[in-house]
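Only one chain is included here, represented as structure tokens and corresponding to the form predicted alone.
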Amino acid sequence: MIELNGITKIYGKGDAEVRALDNVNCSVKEGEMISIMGPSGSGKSTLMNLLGCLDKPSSGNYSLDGMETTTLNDDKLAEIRNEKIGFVFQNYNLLPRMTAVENVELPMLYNNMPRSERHRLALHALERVGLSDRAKHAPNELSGGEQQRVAIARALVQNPSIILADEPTGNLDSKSGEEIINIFEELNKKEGHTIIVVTHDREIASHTNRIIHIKDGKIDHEEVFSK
């Protein structure tokens, strides 16, 4: 699903020229569930936007779904992350004015579908993260753990094929960020989800497949596990 060949990341001109990331291999197959981790300045986040089409590689092939993606405009790649990608942040990025389920809405909003097939939709998808009894509340009435669960669900509500979530876990206590793990989970195993979570957290990053470990703009090694 996801081939990355040769991707180099530079920012920044002459002495004041920054490798973010370095001549990157590496490939995720449809349906795992991966994680990416590495100290802070390592290009995980660089990395991250990448996979999410928010940003071009300076050089290298980054091909989605058999499309390679660095040579299209920016309206081909918004199109692309519409359709294909959920993305869940660790400040929630929840509209504070609105319900659980109007910031669930958000998305579809463009796409000119009804408001009660909209609202249908969302509350689908609060009811998969465990959250619908909580659809009318606003974020300033939802614990932590509910807040990313809202995002979630958000990040669900076009149904893509891959989610990316950077440091999903990282403003919550542990017993919120096992939840939050658990759902994920449970995305990938049962609705056959790809899902890639950028971490600081090994307990975290233990319950995927496989973990990435980036180390100054380069692929250091990787873990795999049996499940």
Ligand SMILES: Nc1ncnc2c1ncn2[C@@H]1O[C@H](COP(=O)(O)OP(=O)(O)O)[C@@H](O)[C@H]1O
Given for the second form:
Amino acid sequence: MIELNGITKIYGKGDAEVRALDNVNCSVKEGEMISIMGPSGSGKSTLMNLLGCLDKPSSGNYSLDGMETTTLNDDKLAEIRNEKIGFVFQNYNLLPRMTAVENVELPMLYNNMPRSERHRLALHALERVGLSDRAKHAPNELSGGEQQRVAIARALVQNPSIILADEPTGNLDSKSGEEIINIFEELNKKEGHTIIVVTHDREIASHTNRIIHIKDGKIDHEEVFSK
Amino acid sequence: MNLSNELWIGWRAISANKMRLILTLLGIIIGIAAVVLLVSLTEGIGSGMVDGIEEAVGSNLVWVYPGAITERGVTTRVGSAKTLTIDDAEAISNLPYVAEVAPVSQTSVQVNAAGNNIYTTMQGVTPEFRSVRSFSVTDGRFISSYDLEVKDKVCVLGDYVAKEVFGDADPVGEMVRVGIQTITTSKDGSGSGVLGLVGLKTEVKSRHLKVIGVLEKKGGGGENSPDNVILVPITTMASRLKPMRTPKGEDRVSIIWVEASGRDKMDAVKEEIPPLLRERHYLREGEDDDFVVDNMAQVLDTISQSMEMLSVLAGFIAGISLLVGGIGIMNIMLVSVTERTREIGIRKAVGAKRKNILSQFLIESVLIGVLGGIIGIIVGWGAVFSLSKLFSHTNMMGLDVPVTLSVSPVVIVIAFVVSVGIGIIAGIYPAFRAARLNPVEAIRYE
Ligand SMILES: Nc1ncnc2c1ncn2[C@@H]1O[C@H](COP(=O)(O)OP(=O)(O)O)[C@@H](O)[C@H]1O
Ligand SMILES: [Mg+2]
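Pass me the form predicted together with the named molecule as well; I've looked at the form predicted alone already.
Below, the chain from earlier opens the complete complex, with every other chain and molecule after it.
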């Protein structure tokens, strides 16, 4: 479902040029759960942003569900992000003035869903991450692990085909991290979401089917687990 | 996303920081309140002045007074012609579209009674004077045609004269003594000053008149008001008090008030008088009129011109305060966009399009504008209302000007539209900046 062909991302110009991704080729099949590992600055986040249609590559092709995305305009990309992609960030990125359930409703504000339906789906998503009782809490009333679960609920609320998580456990203790990766695993196994997780933690990565190792903007090697 | 939803979200965003919201609103509130107050004030006083003048003078009035004359190449000043007569008034009254005519002869006198004395204007009038000049009599009666017929020695006092001379006492039935200055030829050379040199002398004639009525107060009071007057039958004036003659010996008048049969007939009346009087005064072609026909139009024009200038000035002041208010909104929106860069990034990451972000911020600034506008309208309205309680009348140019202050619906609509417009104009640039943000960079913004 994901096909990357010769993806290159260059930041800056001239002397300040940074080749964050250099001719990356890879594909991810529907229902896969993979992890991306690599040293800091190797281009993992850059790759995730491209996969999430938050950014465009400098060159190369990216086809998602058979659709070439690199030629689409900003609004079309926004639509794809809304429909097909759920993002989970290292620092949760919840809106501080909104309650948990309102944060989860956020993506549905942008696709004309009726209010009651929005609310129902949001509560359901919170239930799936085990936070039904925290729906009315503001982010600053929640622990880091709970905030990240709210972020996961927000990512999965519209049943996207892909969930992208950029170091989702990076700010969490190992116990909370374990909870988070378990949720991903369950989403992958029970509901068939395609999940891509960036992590520095081998323990976390070991929950996935495949590890892509990145170094200096290139895919260094892959590890495939047969489970 | 529906509108009420967006409004609610916008409200939550702008009300998150109450103090900031209030300070931003203040700019718009002051501006809009100033607009409402100043426009209502100029409107109220302007129309009040027009009403006040009509009330003081009478409606649909045209008047004729003596003009300048040119004799042996020398032109005298306007008012010096001695050719306007009671018979001219009679002739004018027969013209079409003329409802009523009131000739007046006028002189300065000293009025004396009850130990007080004041200088005032004595006017010889006919019974029509009362209705033409829309005076009413509060006490006693007005001058009748019988009074004119018998040239009775009676008078009607203006409110100011009655108060100055009699105080609170009832003047009706009392006698007043009027001192009238006349100029006569002195046969014994006893005159003094300039007049004496040319064989003339001044003499003060004293006459007793019986007060038969008092006029209702009309002006704003004071010596220059239309209430400082003493009215006598025009025939009494001509024969017993102060004879005024044309060179041909006819009874002369100082002014002829002409009431047109309708407002739209005033121009017609104004046009038909000159040919009539030219003929009656035997003026040859090429000779200037020896009279002037005038009406309120000029006076009202002057007033509305100065009122217009006043409202332009008022609008300018209000406009500046609105500009300041608008800059305040723009400033706060720019701050808000910067502060919420990360929020914008997050919204974009979950699928917000440019137009969603644009409308979100635009709605916030319009909300601030509308909120400030509504409060401003209420404040302005309140100010107008309290002012209208304080000043129902004002005295302007000796006239009692009724000030009816009210906020017209038009003003409210304009003020509202302006506040929405300011919200949009002030918000559009910050909103565009927000909408254009790159999602990746916005999310990383600390
Ligand atoms: N917006 C940017 N502008 C310039 N350079 C960037 C930008 N984003 C990332 N980079 C650079 O690209 C490289 C890859 O960054 P990133 O993808 O964030 O690495 P990782 O997530 O693997 O730590 C780094 O050298 C980083 O400094
Ligand atoms: Mg990173």
